[in-house]
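In the block that follows, a single chain appears as structure tokens, in the form predicted on its own.
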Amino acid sequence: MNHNLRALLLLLLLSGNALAEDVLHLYNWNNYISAETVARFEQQCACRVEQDYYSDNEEMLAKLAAGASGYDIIVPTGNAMESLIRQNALRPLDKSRLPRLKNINPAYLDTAFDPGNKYSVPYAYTLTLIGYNAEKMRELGLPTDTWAVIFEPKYLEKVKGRITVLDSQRELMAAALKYLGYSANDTIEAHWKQARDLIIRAKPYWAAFNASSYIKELTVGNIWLVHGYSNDIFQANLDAKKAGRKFTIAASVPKEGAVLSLDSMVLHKNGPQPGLALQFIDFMLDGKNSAELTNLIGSGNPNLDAMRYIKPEIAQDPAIFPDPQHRAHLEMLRDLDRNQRRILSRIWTEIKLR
């Protein structure tokens, strides 16, 4: 083989290494991180980040369940980790390789899920609140700040056929039970059975279950309240902005309480990559690549240090970043065992055929 040959050979070789080297896959939620964070992270790293998305957790779990791998980091919210943590699925973070780890508020750490933050660094979260149109609300004199407004017939018959409800079992029931002053967390099959049948007799006013296309009908008007994500709902109003709508789309945590959602970023413990992998969870705990999130898409954000870099129309939104008396009401969702699995799914049955 002549000499110039092998030398070609050899970088093929090498560069070849290297691109197999340096490659970050994430899993993520879709839209969860903005593109200019990426490229300056690719930047530094001098590697390349490969994304794969899911809509929700279910899927997340599926999917690796069914044998999914080369996963270095996963943003699974609290509930969905508790369950990648049972199976051992996950890396423990090297926290010597985290020095701003100290960015993220305590109120955030050390959670039921992960005891001493294990594996788990918190990422974003967003609450589980109602969405409305403000004008239409106003002028039919309806309230904003209970779940009644959702599940009450006296409030339901002024807007039936012009609200949507999650598709969701653990959401829309955790609604239910807070309304009727429980733990969203309440697993008492007798108060499973309230909130089912507070459900059953408000389904007739719902226009759908529906979780992806709400952003869209509340934006042009066909939808005037939901049961919805706060990041959602902040997006459907910069939506009516953009669209010159005449109305503005709000979001209110309501008085008896409501689930916020916390996903964290962990390793998973087949991922090829983890040092690259804690080198991008150190990134993303820098203030100004968090805050690029929060100001994309209105997410709540744990990471003290971002609240300098995050826009004051949002960081002031009560939705997004609620004060302490709400925020003492709010609950994160606990994974259920096998049973509680069964009988909620049985519940949920009930509900869809009624």
The other form holds:
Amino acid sequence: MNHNLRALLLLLLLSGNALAEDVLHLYNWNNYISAETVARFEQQCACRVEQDYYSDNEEMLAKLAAGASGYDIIVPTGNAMESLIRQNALRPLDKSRLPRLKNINPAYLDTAFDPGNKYSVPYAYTLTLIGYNAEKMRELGLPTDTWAVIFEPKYLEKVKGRITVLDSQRELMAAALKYLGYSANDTIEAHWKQARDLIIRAKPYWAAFNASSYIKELTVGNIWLVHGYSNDIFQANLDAKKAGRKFTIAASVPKEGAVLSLDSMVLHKNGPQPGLALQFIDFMLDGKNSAELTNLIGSGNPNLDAMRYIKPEIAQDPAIFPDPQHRAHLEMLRDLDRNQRRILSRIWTEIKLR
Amino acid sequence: MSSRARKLLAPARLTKWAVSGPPFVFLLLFFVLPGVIMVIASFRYPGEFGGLAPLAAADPNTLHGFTLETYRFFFSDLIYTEIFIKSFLVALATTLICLVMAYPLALLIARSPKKRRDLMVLLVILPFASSFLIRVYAWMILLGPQAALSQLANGLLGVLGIAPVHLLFSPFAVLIAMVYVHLPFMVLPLYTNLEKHDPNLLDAAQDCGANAWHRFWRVTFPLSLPGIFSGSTLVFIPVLGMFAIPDILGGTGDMLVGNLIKEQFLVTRDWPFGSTLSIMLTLAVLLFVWIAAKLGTTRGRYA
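Now show me the form predicted together with its partner chain, since the one above was the form predicted on its own.
Below: every chain and molecule of the assembly, starting with the one above.
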């Protein structure tokens, strides 16, 4: 017994030694970094990257709030990052160790969420826009440059039951608010009610509120028009091509404007390896490394140096890299306070029930 | 009671405590305690970033302490009562359909030869061998517009001159999956009950001149009421709290109270209101079960 115990202790000590190399703990979105990039960084730093994943900001915030710790780097979207900053959960960046920060397009720096980028370095972005089956839209003569196609019955009649919209209070309200000519961050209740009525009027024509399976439905050809994320629509098009479908899936930024979700790398206050984390951030700021993610999933890229490594068909896609005129109408969603959240939830319940 | 008898009983009591202790502690820790926490949470303010606002705050201007605002909010708009009623109707429909489908099956199993019975019960619980989510996702394929089921249904409707329908993302899809998932929970208690019936009772009824329908309605059915009630409870209550099926298969109007509660915790970050909704749901269920039990006892007495 005693002997066994000693053997066990010895084993624990040995394994402890084996694990003594540096480990970087990365808490990232699902499928949000290419395996080659990780392998290259591991080689360069002679360390190991341990990844943990989340599929939405709320999940990440909830996990951190429940006491999860030990993450060096997290990649939250703007409003979630703002919430982390205000909770005092992040570590200010030592910019002297980020010489490649100059690669970032200034348009994506100094956001309202983190003025002066004290805590965050832009990583990648997603747009919430219109995705569609290009052949069907042409056949039916429907416009694809406006939210009207999602909200106006005169267009919807032609695609009844072939549309899905995001199952997200903020995103759908943002689309409706934008179509009505308001800001996506408008919090005036009367405007919310207008948006609600617009949504309820269009709802009978929609097939579902959907968060993820619309990728497959677009690919298969069951759904012709979606309100969705640029990465997902990119994925749907790749899948449709791979499956040899006779149609292409395309995306466009509506002229009324859309939501831009900028994800940034931040250091968690309790991360054990801040030095290594800074090294990782600077590594990801290298255009080549940054471009790999865009080439993999079609994410937007705030890194100017990355542009020359990005496949031309992606770099020239206006639904991923919008022209300045469309870019001017993009908005990032701000966090709502608790009363606004409660009111919005009630409006959402009405939308779902009516 | 003599002192000797009491002495004999002491170890028996100890055994009773030892046996019932662990489950008791388990329920206390993981059912009663969370319930109490939930009740307390429902009287508090939501925290700015989720969770709860502190009970005491250094700055008196920030929200803290206890409040009735979540209950006021609940009753300030009929929409919440409406979603409760809707969820109850869905749960009721699921329970009734399960009952109608499960009863003949349970009867068939209970009246089969002993050897075959075990195999049939095994077949009823076989779906549990695969993950719940996989089975629900499978319905997405089964109900999809390209699937044989949709083609057949729309083919028939086409003959009748009715416009084609979408089966997926509809209340129909939600109901069919609800029934599919919960059916075994109705079959098993019914079977356990029906299996125990004394066949002599039916023989006696026949000797007294009762026909097949009377034998069922006056003998088998009243005796099976406890099975019906436990089966119905096992179906009704989980359906009320279900959020995954409406999320996956539902259309634009298929929000149930389970989805609403889940949303308070995962999206809206409003723990107090989520707790209030849960408490109102528990109260509504208790009321419903109480009414059902009342009806059950009167029906039992009549039989």
